[in-house]
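This document opens with one chain alone, in structure tokens, the form predicted on its own.
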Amino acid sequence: MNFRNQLKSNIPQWLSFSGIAIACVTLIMSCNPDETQLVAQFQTISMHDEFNDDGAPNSEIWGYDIGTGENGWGNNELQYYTDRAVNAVVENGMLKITAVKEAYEGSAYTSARLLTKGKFEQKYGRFEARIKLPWGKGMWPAFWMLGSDYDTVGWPQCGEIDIMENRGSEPTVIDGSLHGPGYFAGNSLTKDFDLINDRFDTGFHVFGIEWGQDYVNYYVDGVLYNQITRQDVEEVKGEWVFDQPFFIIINLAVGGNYDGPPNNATVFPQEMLVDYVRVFAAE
């Protein structure tokens, strides 16, 4: 695939986790020698979008989910996802996904959900994005992945890797989770990360995972805060279904089971800004 964007020149390809190699040296309590070795193995970039060209998102990489989905995409979400520029556009070197309060096709809100399904899918590697989150009760931004066999086996058998999701009412906290058969929805394997003395809606942060044969490691700004292993899954009598290619999804939902509906204090429009998305594979 010919990706038209080039990496932003001020961030080396091999140091895209905002200094992750340094973090694993200095954060001794978070990174043991085996984890440092895992960090080093994913150095070959296999897909990236730097969002340098204004206009519609790159159609070689991104498609759209359109509509309300069954039962609000299975989560009682309130928005209608569109492919309009008002909801998803590339401007000023970043992807802007905007949630708008408006009557549209029977819904009270619109937003966008972009995905690489059928365009880019990969098994194992490092997946990361630099994002500034929205804020407000009922906002549900997410950067996540589903197994490529989603259409044939359904969810949760296909597996789901939530790299980052956030409740808009909790602007200092994000979650990283795994969903699969025997551990999904409210029983997923998950852990949160609390940003100290800062908020995720006031600046950009790098959210990422490193995914191998028997583990998924979760990072925020180069800090390893969670590891979920095949053994962890088997201990809850679940099935490890993370041995196939996955595709990427970036979306901003409104309402739903995760944070509930917006309230009178929620300001619209709300924006989820994505500076880049990068995927690395083993050499």
Second form
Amino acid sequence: MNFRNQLKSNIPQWLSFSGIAIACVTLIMSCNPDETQLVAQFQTISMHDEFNDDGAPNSEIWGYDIGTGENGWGNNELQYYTDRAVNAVVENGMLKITAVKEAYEGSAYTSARLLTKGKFEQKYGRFEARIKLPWGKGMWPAFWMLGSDYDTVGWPQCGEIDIMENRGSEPTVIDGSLHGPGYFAGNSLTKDFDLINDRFDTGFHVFGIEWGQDYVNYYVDGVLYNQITRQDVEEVKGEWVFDQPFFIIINLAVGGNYDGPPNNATVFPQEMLVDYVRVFAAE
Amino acid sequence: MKIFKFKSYFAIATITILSTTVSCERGFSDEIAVAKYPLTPEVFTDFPVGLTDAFFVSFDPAEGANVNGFGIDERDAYRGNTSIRIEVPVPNDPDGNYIGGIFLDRGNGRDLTAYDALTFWAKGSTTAEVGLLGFGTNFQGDIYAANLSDVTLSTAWKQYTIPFPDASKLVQEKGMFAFAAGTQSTNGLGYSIWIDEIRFEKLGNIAQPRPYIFDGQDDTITSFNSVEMNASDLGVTFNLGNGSDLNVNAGGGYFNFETSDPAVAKVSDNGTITILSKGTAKITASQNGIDAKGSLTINSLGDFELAPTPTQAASDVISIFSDAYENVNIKFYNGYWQPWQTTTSADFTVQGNEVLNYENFNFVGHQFDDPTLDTTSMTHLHLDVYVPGEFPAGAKLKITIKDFGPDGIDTASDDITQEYTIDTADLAANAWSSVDIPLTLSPRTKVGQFIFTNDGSNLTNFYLDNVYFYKQ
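Let me have the form predicted together with the partner chain next, following on from the form predicted on its own.
Now the full complex is given, and it begins with the chain already shown.
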């Protein structure tokens, strides 16, 4: 997720050139494979929502972003976010976020974006969710976090940890990324994970990170597939901005710069089902 | 599926296989004999796996299938040493203008329920569209056929995937592979196809099945008691692991069909619809609990009134289309002339009588020039025409009788024609109109074609029967 809405248009164009990002990632991979790293060392739960109570999501944990933000939440996204049950509801033990094709407040689609900003924020620890993704070109589901000083310092200075984002046109692939000052948008620190002999829209998968003082580990279903360290960040002349509490965001965008707009084959409505969100304290 | 007709008759083409590979193949078969039905995933690697020497069975040569071009290439393979090589014949090849057939398991068939796709590698000597590639065609009803239409091959090896419409149905399948190819996409130039590494696989990334019947359309037809037809244009759209959608043609056995009124029309497990009484019935289907897109609404008018039985003596008749006489050699009753023809055929059999039915009609042709007909002694052309449903105001039907001239072939230069228009007043809704056209064409020694048009009227649907020349 590239949270650019407060950034106006002062991002240099070349930063979003993907070739630079790819070259950068390759370099990082080659110098930092820590095969002995364990997944899920942090075991003390600090917050969890199992979504067991039907109805509106628990307002003590979750708030909403409403509307279209600025320039489609900074990414040319096409949906209007609402807090209506048609777009976000808890039922059958799941949080269900639904992208609907409907004319609404000048947008062609509606969906929802839930966030724990001001309700639950934590520094370091383990953050994971069990999610079944939607499918089809133009779907952009994400489970991600922003730094709690977002309102004062803005993006990307606040830092962004993308635990999972997916292009609906790539049903077997998710990305995990870090964005911060000097490494953001198309120039973020990112790696994809390709599921073999399975896909993310036909069943539930656990997406998580384990985040400490000097690293963020990325895993899917217990498979550690990337580690980004303070050293990695500093080697790309970026600033490590991940020593403050972050809040969680779960959303389903339609269209936008990541997967492009839906096409004629995209089936609506589409659902993103979240079985649980669990957060563990760093030990 | 629309280009090739598969009949139950078939010829057997055997290919010779090195004795070493035969013994290897037999060894493999013994190994897996413990399963109820073999689970063998491979169909062809460097040799046919779990199949006999006579594994290739051609489509019907009487329908144009050429049995000569199937073999093994021992110099070119995607992997290993050999591949299957298929020579696609040219349109005027006397042995048949297309090649196609199946790989038949001559044993008990295989249990494929653990897999979700057939995969293989293929290439062409030129970029070409192959009419059909798939499996499940077994000449025993083909109810679990699954295949792709018009698959584009490139000149480099590429892998192709045929998703299973529903693996749970494939408990004992004998049709291991199917293909059919003509030269429609190469302007009549023959070419070669190589196929290698044919196997069933569990890919795990084929999902989001969207079944459809009648090509996903909600069609409506007018019909009659005892008419039988098959649910057509069946398939499933899948989303593949690379995110692209793919339509797989699927046999009727993969669907659960339903009728809204079993007293008006019944539908069998495999999609054969039989109309039983006057009224309206809607045919729908589902697959694995997912409703299929598309339907057929049948408005049955009750008992069909057959066209009047012809009374001319057979010796005084040259018949083009009639159950009352032996018809001459016919090339087609619908030439599907591109690009302007919209007419489709929905011919049906009722009370044992065949009837031609043209839908979306603008023009259509009959051709019978092999050989052309000497109709000099004939005095009239007879037709029976039926306009079903609400009568389109002003409907007219024009017929052009064409003599191919001294050269006997369809060239504009020396062809001569006679035109006759059946007026609105001579046509009727839901009833047969018999028309006898006096022949004025002269000479008429090499008649080879009829062209029917609606003469600019809004006649879009009619039945035709008892088309014959006679001597008064």
